[in-house]
Structures are given as structure tokens and as C-alpha cells.
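There is one chain below, alone, in C-alpha cells, taken in the form predicted on its own.
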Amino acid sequence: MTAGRYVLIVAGGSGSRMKTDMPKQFLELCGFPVLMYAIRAFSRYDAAMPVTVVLPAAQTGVWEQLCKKHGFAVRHRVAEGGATRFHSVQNGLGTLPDTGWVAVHDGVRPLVSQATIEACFRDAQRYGNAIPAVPVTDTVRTLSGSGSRIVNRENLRLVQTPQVFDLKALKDAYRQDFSPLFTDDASVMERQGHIIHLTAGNEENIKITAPPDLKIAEALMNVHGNLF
């Protein structure tokens, strides 16, 4: 693999959506925490690639117990994460180089195949950046004062990680100040005149925020074993 790159696996959320106490990253799936799946993935893709995963401060120490209980050996650094996403992203790229390409994660989408990050890497070094994307098939409609009216959903595109950028554009772009705006990595580029490219991504790589998501996944881990 290419020198040079890091990931960033951002895993801040709590489990209010899920309605549990535990945070959503920590649930089982297949046995194993969500997050345990997201680390393995880039593991697989280049395990000499440095795996950082920002963690609210509170919730170390209960990753850690779980890394003992399960026997997670992959090799991995933990941040400090902040009151937002942006301000955990903002921190955990404090912890790396200033050259080089990231890739970002969230740490609930256990299913990113090694074909979505290969591609995202290969596209981020043609491009400057890249982002996951698969096509919107339900149809959508927005709303307005009178009711509601359709979208064409064949410009529309739902947005997955990673997303990977050149690590000095990163980080020069995440020092502007906050924005409730911003959602994800791109939409912080965007802000500072970065066009962002799209990769196709993987329509498996969901994101694990409800309890119905936690059924899908596991049904998708079932059915392709070890693609993930």
C-alpha cells in the first residue's frame, strides 16, 4: 500500500436513538461491537496503516474493557473526542501528520467493503478528495409552504464514509470556526471552495443510528460473511 495514509475513525454517539444506555458503537453485532467491524475493515484493507479512533472521554475506559473481553488484538490509538463531530474530527486530526491522505469514518458503519475504501483512497489522490455515494432509489419529495412537491432523485445521492482527503487541505479546512451546517467532512471542505468528487460506495454500508439498523446489518453479515 501507499505510504502516507491514516484513518480516522470518529465514534462519538450515544445510544438515545437505540434506546439503550450503551453508546450505539459499543452494541453487539455478530458478537463483536459495531466498532470492532469499522477498525477491522481498514485493518484488512492495510494493517501497517495507522487506525485512530476519537472516543468521548467518558467512554475510554469501557473500550477498553471491551478490547480485553473479546480479544481485540488490531492495532489502534484512541482521541479525545469533542462536544461535536467537527470538534472530534478537529481533535483527532491534531494527533496526525501534516502530508498525507485520510481517510474519515464513522465508527457505526461496520460495513464498508474494501472495494468503497480502495476506491475512495485511489479517487482522493486523482481528485484531492472522495467521497462515497450510492444512487437514491425511493422517491423523495421536499416540502414547502403549500404542501409538498417531488425530486428528481436521479441528481440526488445519500453520502457514506469514509471520506478521504489530503491531510493539509483537512486540516487547514477545519480551522474555520463551527457551523451548524456541517454534517460531514465534505460539507467542512465545501465551505472553503473544495469541489467534492464522488466514488461509488457500497449500498451495505449503512449506518447503525436505530434498532432496525442493527437487524439489517446483521442479516447483511450473514449473508456475506467475511465480504466485509
Given for the second form:
Number of protein chains: 2
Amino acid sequence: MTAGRYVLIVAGGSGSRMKTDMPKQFLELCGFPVLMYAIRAFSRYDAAMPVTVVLPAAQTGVWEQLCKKHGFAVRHRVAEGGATRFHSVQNGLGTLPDTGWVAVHDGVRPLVSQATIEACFRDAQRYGNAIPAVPVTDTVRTLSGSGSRIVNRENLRLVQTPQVFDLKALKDAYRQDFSPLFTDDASVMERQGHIIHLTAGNEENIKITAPPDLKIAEALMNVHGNLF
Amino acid sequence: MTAGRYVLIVAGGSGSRMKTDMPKQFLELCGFPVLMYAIRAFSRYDAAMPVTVVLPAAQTGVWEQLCKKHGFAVRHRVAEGGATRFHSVQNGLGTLPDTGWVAVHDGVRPLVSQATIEACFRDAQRYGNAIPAVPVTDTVRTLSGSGSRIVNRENLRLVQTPQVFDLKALKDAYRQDFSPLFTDDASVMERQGHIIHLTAGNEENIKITAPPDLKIAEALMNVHGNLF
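Please move on to the form predicted in complex with a further copy of the same chain, as the form predicted on its own is already shown.
What follows is the whole complex; the chain from before opens it.
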């Protein structure tokens, strides 16, 4: 274990976008809930790194049952989620110390690679923070008047998690007022004047937000190996 | 059949990005070459619409054999590809008349929906052209100095095919000199001053450019039904 490294896994989804009663982080991927893969990725990286999972209060009972059912033995603490992702991260940070590095990861990204986790921790120590991102391979346009115009995609990057920050800096940033423009932790830090460093992510590290994503994730696992 | 509608399917890939000897348009998806799904989508939409497939000269023999092997009976004409996508489309357009509407489609997009094809033809007749595009669901950043800054993704769209244009206007546009900035047909038209209209595409309409894409396409077909 490298001392002073923590991971905060945010799993606040209520399931409404998946058109199912089951929150998306609990849906089964190759036999196990999506969230278990996200947690497992970090325990594989460093078995001694403290893991905090942020879950809506209403879901902690179901989660306990799922862990029992699947014999899921990775030690983790559960913190209570808030009304938005911002508030969930805020609550989760409250359970962590004031020094060290924290990786904030989406509970619905089961396919983060070991290389991505390693690169983010490494670059964060070098640049102050690090978030994984991948290039855009499609042609990109922007709406403009009644039509559209082409956008140079060369400098654009699609952002993923885990996003790694200095714990004190991230806690400070999360003391500001909530804005609906905060789509991730980097946007919260940027608002405080921090320069955000981009690190190469792995393309398979997709977010499970709609039913076909589960099938895509299964297909990617079949190609890259089931990491569970 | 609606008179004056044509489809040009561009399948110029040499296979180098797929790290295989087989060009990506010929790789098998649920038992059939990817290109056959692309052609079939348009023949399902309108069985009488003339289809031209642009293929590298070196691949026409293999394609003939594949059609025989799979009993592929959709009538289509084969035109010879060029050094780049631009030159392939140029050659393909040379085989078409000067009036009507043409849908230019990537041969490696097997999952275009009937709704997307219909919407593009409909909107092209209304707005002069129409290309399908989908919103960006990831957080987007742009490289900036030594760091990055967040980009408002609200107005950004990821562009797909089929891209539908007035035949004469597209032929005129393809008479200009080649630029490496031409990533699709809309960018060629835009350079000539045309305003490009965006139409809602279907998210599953992915481009097969790397081996995992085949697995993803298979997964999506299993969800949405094998359209072959």
C-alpha cells in the first residue's frame, strides 16, 4: 500500500434512466452487480487502499444483501448519498482525512483498467491532479444558427473517471456552492482556479447509463477478459 | 420507390487499423460481412433505390466471392475506390446522374436504423441537406496550455452517416481540391458555403474501426434485433 491514497466510489443512481426498478449500479454484468467491478478494480490495484462507496440511504440494505449473496469480500465503508452527485461526493469526502490523494470514481464504470488507475495516481502526484480522458474519433459539429459548423476535434477529449486530486484541495473545492454546471469533480476544481491535467484513459471505460451499455460492457469484457 | 434517390456506400478500408488482412468492411458480424448490413439497410428502406458500393479495386474479387458464398442478392453496382475517402466518393459520384438526392453512407456502419434513413431523406428535401448526429453524453474538455478547460457540450453533436445531399450540389462540391480536413461529405459541402442541417441519428449507428467494435455491434444487434 502507498500510504495516503483513498478511493471514493460514487453510486448515486436511482434507476430512473434505466427504466428499471433496480438502480443501474446494481444491475448484473456477467453475473455480478456493476458496482462490484468498480470496487474490485481498485482493490486489485492496491488491496490495502481504503474504499468508500457512496450510496443513497434507501439502497444500503439492498447492497448489503447483494454483497452477502455474491460473497463479495472487498472491505469498504458505505457513506450516504445526497440529492445530486455533487452532494454525494461532498458527503463521501466528509468520511476521509484531510491529507493524501483521493480517486473519485463512478460506480457505473466497471471497465476501468489497472493502467488507467496507475496513470492517474502517478500523474496527480506530478501535476497536482489527473483525470483520464480519451480522444474523440467521430466528426464533431456544433449547432450554429439554423444549421451547424464543424469543430476541430483534435484538441477535444472525452472525460472519464477515476479523477485523482489532493484531498485537501478537493475538500476545499467542495465547500463552494453547488452549480448545475458541475458535471464531474474536475469541473468543481476548475471553478476554484485549479488547472486540470488530462491523462490517457482506456476507451473501454464506459459509463453504464442505458440498457444497451450493459450488453456493450459484456462484449468488451469478453474481448478484454473478465476482470472480476 | 421515390424517384431520384440514390445511395453511395463507401467501403474503402484496407484493413490496416483492424490489424488483420481482412478489410474491416468484410469482417463478419453475426455471420455476415459488415458491408452487407449497410447495403441491406437501404434495400429494406426502398428495394428499388439504386445502390452503388465503392470498393478498392483489389477487393472487388473478394467481394464477389463473399456475395456468392452468402447468397447476397441485393442488386448493387460496384465502383472503384480512390486513395482517400474523398477520392472514393468522387469516383462513386461519377457513376450517378446529375439530379436527385444521394445518401452517402459508411460501409462500416451496419447499424443505421430505418428511422435515421427516413429522417435524413425527409430533412434533406426540406433543408437542402441532412446529416445524422447524436448528442455528446460525456463531459468534454479541450487541451489548453499545459492543462485543459471544460467545453460546453450542450451544442456539440457527433456526426454519423448517411449524409443526404442534392446530387448536383454534392458533385459540384467534390470538384474542389482535396483537403485533409475533409473528414466527411458535410465538411466538403461546408467548404463550398453550404449550411449543414443536423438530423437526429440513432446512437447504435457506430462505425466499426477497431476489433472491439465488432463485439459491441453484435451486442447491440442482440438488443435491437438482427436486421439482416
